[in-house]
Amino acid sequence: MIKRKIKERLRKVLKELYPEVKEIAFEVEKPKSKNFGDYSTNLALVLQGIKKVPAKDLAKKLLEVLSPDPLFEKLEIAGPGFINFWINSQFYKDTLWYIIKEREAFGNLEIGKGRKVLVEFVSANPTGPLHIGHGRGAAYGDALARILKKAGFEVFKEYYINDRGTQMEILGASVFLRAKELAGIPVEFPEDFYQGEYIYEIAKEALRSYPDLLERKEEEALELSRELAIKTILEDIRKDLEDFRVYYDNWYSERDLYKKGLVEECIHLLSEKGLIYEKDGAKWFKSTLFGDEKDRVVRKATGEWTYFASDISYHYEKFIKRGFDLGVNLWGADHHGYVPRLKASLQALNIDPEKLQVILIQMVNLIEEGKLKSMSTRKAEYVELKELVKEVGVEAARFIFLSRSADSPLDFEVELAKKQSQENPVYYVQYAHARISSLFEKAKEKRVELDKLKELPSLALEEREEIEILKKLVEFPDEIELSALQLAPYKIIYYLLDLAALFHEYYNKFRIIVEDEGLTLSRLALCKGCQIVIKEGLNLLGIRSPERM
């Protein structure tokens, strides 16, 4: 909000002084030291390269026009030509009234301009329960969708189900063999089949649902086992995600791509372009023509389509058939080699590869009693998402999952997440909200007439801590913009921690409800602004804001 306002002022001055300069990219940032003002810009330095005039001379001209603007309390030139701004405190106070008026709508942006975005996340193969790694992707994708919507994008959330292919065959065979085992028939269970108690549970259900399962033809028995396993595991995944406050607009089955004929349509389009060739009985896509390290198989010599062929057609449908302007995929970090080949296929289909943004989610290390827990998906040696949520709660799990950039591994300390103290970061932020709620309860008890807030001629907020909180509140829309454009929900986490720290410091140092009615109402207005922003910030992360703790 404030950065955007400063940029608007600078562009207006630029147009007035140098109308011939049409497009110019410059930055408005917070200086590292408060001695250099509230904000700083490199506009004069960028302009120097265009006008061939020393940056300091250009900065002086800009300052002459900017100086009368009431937004600025003080302006100065620093270093080789930076312009530093001190914002008028009245602007911050005016914004506080705006926050109180707008409530949860404060921070709504239009940068998305209604562009359609498909956020596809988790999309775990239905071969077993969700583990904590999936939980990180779930929290990240859901929070990102909320933030993009707040920023003015039209957002659609989708789970892509890989419900065909080799892994599904192995899943069905795993259940069938366990059913035999349960019936007392000796079996050799291959190491690369799916292990874990959940396979036994599905096998028991298969025997209950189909009492004659083991008497049927093996092909039919395997199919029944496979379909029951997929259905059961998907129901479990859906429930775990909903318990984690993650809901999708659509669950998209890979099988539908084949029912619609999309895979054959895409490969045919690529063939017409001369980008498909046959070798060793298989069909290959010439992905090396588009920067991939080697060509890729789309159809095996056996006649079976590859996962890559499905993915090409799935993304073709996203952008061509369904008309999404942007696709954001959240994948595990082990998929990094897959990105170039998928972008190559988009380019080959005349789709701008930049329309697809892939976020690779690094692994989660679970730390319990100071020890790192080992993980193995195939052997079912992992912590299920539902187990973690049951132990630490949705709030702590989501907050910690979102507390780091996706490209950084995450250490999840279980003991810290369970603490009901200010050491726990989510508790620290939620406690600020709860404290404010209790303040308003006390104000009612003391018969403070809160309706008089609207009648205050001005806010009596002059303490350094009060101004710092006002400045932080004004930054909220800027943080949403950065978070949306950089696809980085963790920026909201950092912002909330900073705001909570400022509030707790203020609360511990000053009495809010005092004898002076005007001062009491002013301080309650400041607290109300904090409460609104904390609640909306937590809501963007899918975290609740309790009124009592």
Given for the second form:
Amino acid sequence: MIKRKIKERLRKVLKELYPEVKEIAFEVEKPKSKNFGDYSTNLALVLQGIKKVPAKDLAKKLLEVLSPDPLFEKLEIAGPGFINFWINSQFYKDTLWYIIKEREAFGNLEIGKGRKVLVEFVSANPTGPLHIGHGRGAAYGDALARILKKAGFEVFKEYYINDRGTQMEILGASVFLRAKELAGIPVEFPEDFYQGEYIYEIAKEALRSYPDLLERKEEEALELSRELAIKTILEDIRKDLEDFRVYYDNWYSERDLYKKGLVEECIHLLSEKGLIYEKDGAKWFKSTLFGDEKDRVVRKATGEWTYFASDISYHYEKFIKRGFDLGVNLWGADHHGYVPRLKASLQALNIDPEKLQVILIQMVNLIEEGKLKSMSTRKAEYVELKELVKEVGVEAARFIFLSRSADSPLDFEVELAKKQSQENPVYYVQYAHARISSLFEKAKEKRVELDKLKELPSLALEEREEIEILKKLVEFPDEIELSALQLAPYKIIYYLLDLAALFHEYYNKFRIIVEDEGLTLSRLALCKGCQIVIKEGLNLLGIRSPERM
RNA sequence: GCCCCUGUAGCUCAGUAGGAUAGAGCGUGAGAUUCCUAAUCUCAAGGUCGCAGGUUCGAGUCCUGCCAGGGGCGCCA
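Counterpart to the form predicted on its own, namely the form predicted together with the RNA:
The next block holds the full complex; its first chain is the one shown before.
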């Protein structure tokens, strides 16, 4: 918000001085060193490349026009031609009033206004319970959806269910075999079938629901087993996600794509463009024309459609029929090879591939007692999300899942997450919130009410630490913008840790509730601002802010 | 062999689409509470940004090559 304000002013000056310069990519940023002001711009340096005039001379001219502005307390030209800004502290104080007035609406942005975005995440195949890798995707997708909404997008959360294809057949067969086994019939259980204990549970249920299961025609029995398995597992997944406080606007069944005839429609469209051909009895899509490394099969020689064919039509519907302006897909990093072919299909259907943003999330390693726990999907060696949540709780789990960029693999240390101590960063932030709540209770006892703040002519906040906090609070909207544009929830985490640190430091150094009522009220106002921002920041991550700890 | 991600302090990671003097937390060492929550705070030590070139006013950040770790290269999903 503040960055935007400065940028706007700079653009205005630029237009006045150099109307011929249309497109220019310059930055307003917080310099690393405080000696270079609160904010700083490289405008003159970038302009130097275009105008072929020394940056310092350009900066001087810019300053002359920019100078008389109450937003800035001081301006200077420094280094090779940076312009440094010192913001008038009144602006910070005004913002604090604004935060207290707006409460959780502070930081609401309009950068996504009028744009519909679909965030599709987890979307695990209904072949088994969710494991911790899915947990990372769940936390990430949910937080991203909250952040994008805050940034002004119209957001929908969707779970895409792969409820057809080979894996489903294997799932059905796994249950059926286990049912036979339970009935005392000797079976050979293939290695590539689902090995997990939960298959037995479903088999038991199948035998209960269909006592004649084993007498039925095999085809029929397999179907019953399969359908029951999908339904049971999906319910389980849904419950795990709800316990993790993740709710979807829509659960989209892959089968519906076929019911609606979308797959045939899409392949027909591509066919008309001459992008489908037959080879070895299968139908292929010429994805190489759009940068993929090889052509891909959409229909197998057996006559079955591939997963890819479904996905083409799913995204076709997403962007063309359902009218989403942006699709954000969260996939495991092992799917990276899949991105070029999907983008190729969008391009072939005249959809701007930029509309689809795929975030590839790296692995989660579970560390227990300093050792890496190995995980293999098929063999039920993974750790289930529900177990983890039971052990460490939703707040710590979400916080840790969100604390890394998607690009980094995440080492999840269970002992650390369980620790209710200083080593666990989630409590550090929550504790700041709880401390402030407690301050207000104390203030109430002493009959200091924040309402009296209105009578105060101005805020008595002049200490270095107080100004630091004010500055940090003002950054909140900028951080939201950044994390929305970069689809990076972890930015919010780092911001909150910084803010909490500033607060704790302040709290330790100064008494908030003092004799002087004006000072007390001013300090309480500052605390209130912190509390509002911390609570809303944590809320963006799906983490609760306790009143006491 | 090809593709993707990663390589920054002892450990785990930030570094804001190229900016000015490289940042946190943990761990280590030393300290702080008659007073609003010590799940807190203060101070200190700790760096050839994997290696080598290149691009330019300027590189941890961009390009090329190499090295190391992880993941992926099906008419599986």
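For clarity, every value in this text was computed on a predicted model and none was experimentally measured. Numbering follows the first chain given and starts at 1. Between two forms, the rigid core is the largest collection of C-alphas that superpose within 1.5 Å.
Trainee: Quick one: CA shift at Pro19 between these two forms, core fit, Å?
Mentor: Displacement of the alpha carbon, after core fit: 2.7 Å.
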